[in-house]
Amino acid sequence: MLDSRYDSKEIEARIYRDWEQSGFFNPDQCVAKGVTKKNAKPFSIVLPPPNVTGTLHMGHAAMLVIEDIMVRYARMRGRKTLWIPGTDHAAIATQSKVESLIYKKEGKNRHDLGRENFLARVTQFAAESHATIVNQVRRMGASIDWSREAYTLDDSRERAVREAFKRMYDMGLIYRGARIVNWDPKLQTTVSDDEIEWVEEKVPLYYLKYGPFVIATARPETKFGDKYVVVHPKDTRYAKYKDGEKIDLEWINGPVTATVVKDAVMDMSFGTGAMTITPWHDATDFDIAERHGLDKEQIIDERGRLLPVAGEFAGIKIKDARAAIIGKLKEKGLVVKVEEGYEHRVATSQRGGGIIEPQIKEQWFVAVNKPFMKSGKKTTLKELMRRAVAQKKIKIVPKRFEKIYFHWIENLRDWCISRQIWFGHRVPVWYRSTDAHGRPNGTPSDSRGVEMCVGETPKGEGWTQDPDTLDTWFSSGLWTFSTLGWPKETKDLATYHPTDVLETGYDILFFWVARMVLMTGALLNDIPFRTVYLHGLVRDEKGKKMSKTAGNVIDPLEMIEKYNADATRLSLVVGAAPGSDIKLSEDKVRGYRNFTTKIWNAGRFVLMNYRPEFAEVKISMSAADKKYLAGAKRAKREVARYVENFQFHRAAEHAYHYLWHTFADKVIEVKKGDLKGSDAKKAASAYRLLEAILRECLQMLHPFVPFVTEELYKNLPRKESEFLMIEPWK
């Protein structure tokens, strides 16, 4: 006897106990079980993983929702299906998180701490976020392979960052060199472009008289070192300045020396079409000194100071010295004049908060312009990743976002992947100094050389490993096949690589998408996935991002508690359309609870309706009955055709609409009166009807919610599977 209630507490729990315990997430015990054919057509997508800095936002629920919408229904249509979990050690935020804590209670810095100790309390705070975050999952119904689960920092995923390094290495794709990086002073280390912020900013513009040209700059303070002045070649404001020539000037600190660069980069129409430029400290500047073979100086130390070439104003942090620098400008009659509420946009640090300082810093990086043969032909890790969507190979949803996808790629620089930082993968390269004649271990001399190991830990005495950490990228850019087992040739790599769906949100779409292009076909000579799916953004019911500091989260958990997992996902579903943020409010969630009820009353309605004598009675369905369970069917067929397109938001709306204003308002309320009347023929035939409507509504509607259809289904007096989640889908 079902409850009149639905008890979404204990059923979820139960249910998702019973899931597990049954094998059925894994596809191999699918098909060991008879479930799924032998040689049936695979179906794998990697969960993207999740930081383990704490706890799973609406972001992250939205992605399991889909997730799971995607392999319920390919499981149902006898699929093999796989869905990887796993979780991402985030190595900055993961890092700045614990020693943020650590100097709140204790007072005390990692270096404080030592690097073991340090990695000891990061790994801890880890190991506990990671059981909250499974806990979630799991909390959300998704139906995760969990005995395949990984970690970025795991020791499988260790020996494939090592091998993918190499590899890179060895082909000429990784290299150490002198460029200009995004440097975080605050948390003193590099940072990759997506652990940026740009934050929009006025302030004044200031026009400055450098010798006969007139400069506008929003940075006065990282000026000290400009000695060449840029214009365009077309300019005719600057015809009669040559391309190399030098003039003599009065600049902040006296006279200098300034040479005319003619570059085509330059944007006429911004200032007055000329600038000096700064190589050290803009990515831009450093891009047009490479191409003319300029000088670079460094202006800005590490942490943010002015150093001694500022002569008077060494020392001081920048935001404070930018004030004086200007004034002493007006004392040499220097400032043309000042624009005021001069709108740019300042990088700052995701994690640390500080603003980012580009230096030109020796790092590690991935070559992607460079030429290196793959399959007996020359090209670029950029070519391959223009290749992969231009050639159709991966098909990206929605197509608008492939524009944006080309535009990146073209402009993509070399990949920084070192980080100074402790958690995370160490560069696994060893150094150790050599004698003049290449013999280990030499006297330190001026003629001493550094051997270098790459890869493995070396033998012998004498090596030191490099102290920085790569990029949390290098690694998750792996992550569709280091989870199937990479570097070794396994069945899994074999049965579900590429794999089918690559999920994720709009907003990283460059920098973890991308880069998994870039590493797959670097390594493998194939592509990651064969569609990437884009989600929007979850936003409060006005618009807004959520934030603590705004007030306006909603936590997924809370609403499962509230009401319960199931209304939790649709709401999550409907409304949100591939690439389109969604607004989602409490009231929302509480309206779809409302109809998982309205499901458990259909079902209940019917199910209690069943007598056992009706298996006997002999039944003929009428031509009306037949239109009603065709009605179904096709509902079924439209629920299946949108989930197939990627219009999830539509598949959710079509099953939602077709089990309450036409089965449960309509065709139950039509069928009522045989049901309780006294002819047994009329009975068993409307009750055969509202069953096999309500096989069909389960179905459809399993993969939006889950739990209370499974719940309803094992309540069904004839049942084809022992479960719902794997009925086949017909």
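Note that the structure is predicted; figures quoted are calculated from it, not measured. Numbering follows the first chain given and starts at 1. What changes on going to the form predicted in complex with the RNA:
- Figure legend: rigid-body motion between these two forms; of the candidates 254, 457, 362, 199, the hinge maps to 362.
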Given for the second form:
Amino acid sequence: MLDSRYDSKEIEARIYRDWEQSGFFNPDQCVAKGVTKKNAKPFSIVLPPPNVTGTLHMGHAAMLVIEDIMVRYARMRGRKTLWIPGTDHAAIATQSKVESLIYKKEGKNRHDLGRENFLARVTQFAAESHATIVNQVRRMGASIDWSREAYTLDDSRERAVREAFKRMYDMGLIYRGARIVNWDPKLQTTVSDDEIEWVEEKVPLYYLKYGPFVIATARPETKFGDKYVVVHPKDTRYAKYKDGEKIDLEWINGPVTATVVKDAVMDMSFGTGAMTITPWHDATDFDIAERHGLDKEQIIDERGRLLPVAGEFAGIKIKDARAAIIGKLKEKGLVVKVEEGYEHRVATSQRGGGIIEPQIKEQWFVAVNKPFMKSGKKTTLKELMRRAVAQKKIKIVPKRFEKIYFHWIENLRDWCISRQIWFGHRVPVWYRSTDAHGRPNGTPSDSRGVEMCVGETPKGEGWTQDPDTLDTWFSSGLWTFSTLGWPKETKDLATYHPTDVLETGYDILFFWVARMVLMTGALLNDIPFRTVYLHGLVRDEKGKKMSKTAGNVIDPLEMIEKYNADATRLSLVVGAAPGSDIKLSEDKVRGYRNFTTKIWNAGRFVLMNYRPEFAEVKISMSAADKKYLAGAKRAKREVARYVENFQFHRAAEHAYHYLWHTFADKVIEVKKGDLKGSDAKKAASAYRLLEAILRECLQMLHPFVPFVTEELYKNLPRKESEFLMIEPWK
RNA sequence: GCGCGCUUAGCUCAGUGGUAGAGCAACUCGUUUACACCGAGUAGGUCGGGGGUUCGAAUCCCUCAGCGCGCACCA
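Could you output the structure for the form predicted in complex with the RNA, given that the previous block was the form predicted alone?
Next comes the full complex, and the chain you just saw is listed first.
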């Protein structure tokens, strides 16, 4: 007989173990054991791999729940269902985490340890983190196929990365070049445009005398080498100056010869309509310089200090130099006006928090605007990404994110994929130069006698591998097919790709979702998934982002310990419309714990009234009972409809209401008398009805609250399946 | 600057043309065996403001306001 108390700790541990041992998380087993038809329609999802930087938070929990709902539903509907687990090495995130841990504990940096030793430490950290994460995924009840687990940095994925790099290089989509990149002086690496956080700042806007011009700038400390003054070609104020005209003038550290450049990028209404440019440290200026073939000079070094071009200011950190430079400019009478409170955005590194200093660097890039041939047609990566969604091959839920996606693509620049960090996939390129100096300064394949080998480790003497590693999103971009065995033509790849749904947070739509579309389009000429379902961020009850420093973090494991896993799951689904943030409070979890108790008690009540002799009583169902049963079936159909339309919040709520306010409050109450009365026929008929409805309830609730429903199912007197998890949903 | 979202009961939210809903919180009553992690009941909203379309609008259109977010080469 069932305990009056629902002992979640014992039950959850036991049930998860039984599920896992049954092998039914693996679709091959389901087919082998006859649970799933051999030719059943596949349903596949890849788990967005959590970073091996620590532990799972509520956002991960929300993701696991939504995916598990889809997976359990699909499995019960008879689909050949695969959910692949994995973890992400998260290059920069993990490396900087371990670096700071080691520095705090031992006072050493990565250079003190050396590349090999340091990487061993990161690998060890990643392994510990992995163990924690895997345990947490299990505790949430995820019905995921552990036999196919992958890691973005394991051997199989390494092969995929090398192959992808090689193929894209051969297609001309990956190139090495000196372009302006986002340099993080703190982490000493480049970062991509998407890894930047713009911070609004109010600074003085300086109007400086530049010969006959007045130019406005918020960053006087970068202006040393400025020798071009740019104006709009149609600006009548500057009509008397010809494009390319040279003017001698007095500047910060003495006389310079300036050249007039006319470019339509200028906004005539801003400042004086004239500006000087610093092409080495500003993306816009870089573009102007490229368009007009202008010189570019480095002013700031990799650690944020001024170079010798700054004369007396050389060696000073730019932040400290500003006041001194303004002082000198004032002395020389070059400051015309200072406008206080000018609003301006500063690029900061999302990871390290430091201020990004654009630099021109020789890096590896993915060319997004370069035409290439794809199945006989000319296209670009940008176009390919746009069309996948525009032509409705990929659907984004909620739809409004499609617009955001298109907008992002329009503004996309070439993607810088090389990083100057150690942890990650090393760039699969080898160089051999006659002077044997490792990586050369120039273009590797240029005339300076440097040989280059891409893709596989070359044979022979004197080769040096590129010291850089790849952006972590390069390997995650391959995730839907690298997890299925690509570049090998595996059966899994043929069966489960493209995947059905990619479920993730809207905050990584660009980082990840778009990159997957890009990589899959380029390499497989296909889409990675048919539907993108975006969930919101999990916030605290006041709508604030959960963070350790704010102390408002609700830990999913703690909620599971205190309440139970099913309650934790429901609290992350109900009230969470697609794409909108979820406000979570402990009260909410407690509320759903009460609901799991209600399920337990309703189920227990039905089961405790079972008598074996009911089997011998012949009954025909009354019209009223048929109506009750039909109501349950209708509720289940509604739940199914909501799940299929990705409205999990409504599905869960619907099932919740049916169980509590119809089944428990009405049907059970009405039938209670009959059940307990002396009339055997009435009792049998009441029981029969309640059990039938209970079965419907257990099914419709199972994707949301798998543990309590599975345990009740286990105690049904007659069962059709070994587990509720695989009971056909009809 | 461009774009998007939100604004419904104290709180969290559902509700896409037809007499305002749920959960939590509050209040009252109730422990005669499924459940006090409960039940029965009560109270609480001119659906952000204004205008329009319509026989009829929380729901469609316009406009304003507040909050939040995304994007952007205004130095």
